[in-house]
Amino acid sequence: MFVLIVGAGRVGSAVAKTALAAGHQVSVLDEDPLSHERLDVGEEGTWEDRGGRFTVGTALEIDALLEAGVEDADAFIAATDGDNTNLVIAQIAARRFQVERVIVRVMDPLRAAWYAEQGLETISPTAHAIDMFEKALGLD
């Protein structure tokens, strides 16, 4: 399976340093070359040594997306740190270029919520904390 992971941050690159050793073919799209960094962190050899590829640019240009390879993506992970920006993207990503699996992060769980009714796959780290924390006090 081909992915293509939106934002080289702690959650992007621990999800493609996954990938990639699940034999997965993985590609990374960031607008901060540094950010290439964290998917060497830890591992031997370089990402691209390890078969991964990573692309600079910045995701809501369309070029920057067929560089890091959309329109071969199985799946498709926005990652980045604006819900905004993951929300827009995951639509392209579906809509224009018909990737058959995308997920999308969104911080905002009300902004999840309303967007997984519309049909996209929203994880929503925010929303997952509310829940343990109101287990762990008793509150659910």
Second form
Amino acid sequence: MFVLIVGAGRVGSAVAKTALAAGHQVSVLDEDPLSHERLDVGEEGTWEDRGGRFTVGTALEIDALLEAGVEDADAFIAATDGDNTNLVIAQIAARRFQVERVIVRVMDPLRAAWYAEQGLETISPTAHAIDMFEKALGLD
Amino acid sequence: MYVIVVGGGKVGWNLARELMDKGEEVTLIESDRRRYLVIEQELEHAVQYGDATELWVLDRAGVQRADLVIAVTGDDEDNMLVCQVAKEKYLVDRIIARVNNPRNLQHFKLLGIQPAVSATDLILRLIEHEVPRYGLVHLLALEEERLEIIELEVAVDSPAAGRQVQNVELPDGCLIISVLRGGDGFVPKADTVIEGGDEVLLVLDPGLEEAITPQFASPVRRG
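Could you present the same protein in the form predicted together with its partner chain, rather than the form predicted on its own shown above?
Then the entire complex follows, led off by the chain already shown.
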């Protein structure tokens, strides 16, 4: 499977490393060149040596998405730190590039729920955190 | 009419004020606390504090009964999503979005956000109009209606110069609607002769420009 991950923050880079280690093709797109370092932490050899791909660019720019390989992607993960950016690029990946599996991180639980109803696969860390806090307090 | 304006920058603030002066009911939503406090001094209850990309903020502003939602923040993603949610979740009939980066216009189209207005594009059109060396001026584009109006300068040695309107070779889907000559504009008839130096206005289906321009351009400049 070819996975394109947009946003190499803590979440994006961790998922990228795991996916690569599991034998998938992984391409990462981030506007900050320094975020590349996260892909190398605790690993032997650079991200590229291990077979990974890294593109510096803004996710909203079609050229950057193309360079990162969006046309060949089987899965697209939108994990930048901006909900709105994630929601827009996820829809671009799904509608314009027909990526089969599009997963998007949305901090705002209300919108995560609504966009999930519209057919996007959304993950809301906030909703998970709320769940876990409530469980920890015995409120469930 | 009830209008929700999202974004209290120069565009949003002035827009809200103008609409209120026209007697419309307006709510302006601003997400920056300091900016909000400044605007609130003038617009008072007509301004609300909050991030309009969060559903409850739009809800609180009464998006359900809005006749028009205008998103004019400096962030294109915000503008897209505010309009998308207003249109698709709250079924607001009319939306208008501001495009900050003209390159993002394609994304607004992809998400069905129309009309999307780019100030940069509008100023580019004005430049075309004021600096006619570009030859072709886009005067108006009605995207949804699939109609465009363009202005062209007729070169003296172009195929159209000296011809009657009915004999100018134009593809289907376009029509010469007006001729500007010596500072005056008039609506031509079929036998009106077009002269070099005229400016002609055409209404056309989008995408026909390339087929049309050679008729009015000098053969030397063509190709």
